[in-house]
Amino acid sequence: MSIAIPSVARVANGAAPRRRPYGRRALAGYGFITPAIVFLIGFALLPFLFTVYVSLHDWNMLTAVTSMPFRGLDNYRYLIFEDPLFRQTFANTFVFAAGNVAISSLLALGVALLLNGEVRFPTFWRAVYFLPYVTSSVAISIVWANLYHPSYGLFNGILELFQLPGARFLASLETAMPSVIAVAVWHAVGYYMIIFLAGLQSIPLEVYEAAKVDGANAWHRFRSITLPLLRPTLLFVAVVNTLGSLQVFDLAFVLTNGGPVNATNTVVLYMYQTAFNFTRMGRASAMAVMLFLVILVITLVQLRLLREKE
């Protein structure tokens, strides 16, 4: 008792008890995160800084990096003011992104609403819709290129069956971009359907039951309950889909290689052509930096919109 009483008295007088040191635990935590930090620095930050550095120089990848002529902002100035093809590819990229995001998001939401209701074999239909997304985009592009073929393609065969004139899907200025967008929509709709389905299943059923008791029909329930509660999912799908669409390369490269007459040429594809076909790595790096800035702005908008109001 004589030993415990002074200890209690010290606690009662406000003296802080002796804390257990956490040095080993802190070191263990730093040890776990160190590989991730090293990976990000080595494979993300340093390559990005090198890209910015190269964008300020003129480099043909044949000379040493240390002897690159410094150009300052000339590469950026040339792309913005003197390169009409770069402006066209930027416009093509945004047209592709707008069409892909709008159509795939609406279709994915519609399919998710159907599968969220009373449907037989829901697991089977989810797998069927999700299957294209796990397939290689290059393989999908090759298959669709054959479907679009003007001579032996399936689509022109169907048109011929109904005695309709054939179409040059990938070789026409009017149909090339819509044809590429159609492939992108078919490829991605299953993935966003799964995300929408997860958002729909997180909405409590009691809310819908209360609305039914109040006399709300299906449209009113969708407009007043589903859409507001699905808003974070809608924003996530829209932003992620937009970011992916702005970086499209494989579909345009395999289906059309940017043609006809650069009608489907995108920023990333033009970046690839500038770097490896014309060995102008400085201008290609400047394109990459500008595309990064656009994606950064959209990401900041995403964070702003997804921020919960206090």
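Numbering follows the first chain given and starts at 1. In this text, the rigid core denotes the largest set of C-alpha atoms whose superposition between the two forms falls within 1.5 Å. None of these values were measured; they are calculated from a predicted model. First, how it differs from the form predicted together with its partner chain.
- Core-superposed comparison between the two forms: the C-alpha position of A64 differs by no less than 2 Å.
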Contents of the next structure:
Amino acid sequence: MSIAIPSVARVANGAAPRRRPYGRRALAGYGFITPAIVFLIGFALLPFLFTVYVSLHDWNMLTAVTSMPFRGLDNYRYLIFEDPLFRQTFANTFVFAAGNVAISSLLALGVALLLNGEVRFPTFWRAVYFLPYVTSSVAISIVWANLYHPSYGLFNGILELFQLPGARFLASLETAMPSVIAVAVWHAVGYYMIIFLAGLQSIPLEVYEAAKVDGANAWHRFRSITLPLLRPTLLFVAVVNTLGSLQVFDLAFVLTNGGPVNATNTVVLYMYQTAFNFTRMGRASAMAVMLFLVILVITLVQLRLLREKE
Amino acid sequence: MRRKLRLTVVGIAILKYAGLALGAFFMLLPFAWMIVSSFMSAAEIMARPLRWLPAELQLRNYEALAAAIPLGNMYANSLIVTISITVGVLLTSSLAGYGFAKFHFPGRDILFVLVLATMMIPFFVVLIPIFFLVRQLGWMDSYLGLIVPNIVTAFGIFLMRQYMLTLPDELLDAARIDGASELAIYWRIALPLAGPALGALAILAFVYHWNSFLWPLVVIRSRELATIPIGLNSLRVYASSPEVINLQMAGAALAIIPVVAVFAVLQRHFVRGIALTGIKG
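With the form predicted alone already on screen, would you show the form predicted together with its partner chain?
Zooming out: every chain and molecule, the one shown earlier first.
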């Protein structure tokens, strides 16, 4: 790539002198990218390095940046070995991510398959399933918290009409996390459905017709045509869904604020509490770094796993 | 034989529409109940067996809501902040995307790798440093604090660069021969041709920042600057007694209905935008 650049530039510049292979247009190039690059360095790259730096220190945001006491890996050691709540939020986050990724991806694929064939009113169905995705997670969390309300909620009201026992949903240790996952699935399923639909529509119809002629039934066609050709889409959905799920904050904060007794507390929520309620920036930063590393590893593994099978 | 086949086809169709309808019922139920119960009295919400409709529309709920949270401010703040961020993102992304796609200069590839690397940094990782930075800059509790940290995204640059790569060089060179300045070529030729990508990015950025919660939650202190999610969240802290359930539902309805209206009009573009970024991403 880098070898090709000078020669291309020379062709583009025509009679440009050899001493300046990039010419004045290089300056214009820098001009176009400079605002964005400066911002990315200032608001992403340096802050990232700063998080790593703070994670090795004790800091309450009041002492000067230059004089925060160095603690080495002590924040990490404390969180991993001495803070059961951190381990619990980590486990909660994984349970949430696993449940949400599996259920929302499968449902999204199912709906996309139903909508991909001949269907009346495709726009209507698509819109209905996609609708929750465009709405504010805070607004829908408030609505769902009320639907789940043990005494006044719609769900227990309906169960009572059928003379079924009510559930405590967000209020009980056992059902709180599944209830949060249900909201997350409801919120995001339409987004992944749209992506699956786009993937399905990029599979040429001729392949299916050829398979039909060869006598392959619907299940065979799904197994040996749709799934393999959908692999890039599956990969994208798996990665994006996992990335987003491991960072869950809004739902946990608004639906339950991590409760009951931290049953739905997640790493990002615990990080927020540690940083902004208890001003322990070092510890919060160490949490951020650890979750970041886990996300990075999982993403790389997923990319690897799904690529290999191609 | 043929009749049996037709019966199977009809059976499959029935199953298909039954499945779709059942799913649609669950997707719409929360919205329907939100609207219905926003017009109910507290007694009706508490009533068992369940009441499906209010005896009379309790418009008082909306009046009480308007007294409890600064609705006008919330809408104005959300609009100002989201539009500013979206315009900023479109501008910086298209400028940088164009620069990366159509110019050759030393260090270009390394700088683009830097863009890709920052794409891998989730927001929560930089939350504390950006909070600190914004506080040092004196932007706490201000529009600047809400807007500025968000006006550049690596994803936007990546998306625009991929799209700008497809623009024909001949067109740009023809304009250069005609003596157009580089900025004029970007503004008059590249930008209009990048319409579909700009549209997709605009929709994604708008929806994301309109609904954004974590960043406003740490930056905003004063009631007057609350965005819609922040204002709604302040209703939550009362804890759900029946007296506030209808109020909360009214608030959620007012937050959701405008978005749904916009979505209904622009549905096709939403879907195309998501699909575009899904495939490219």
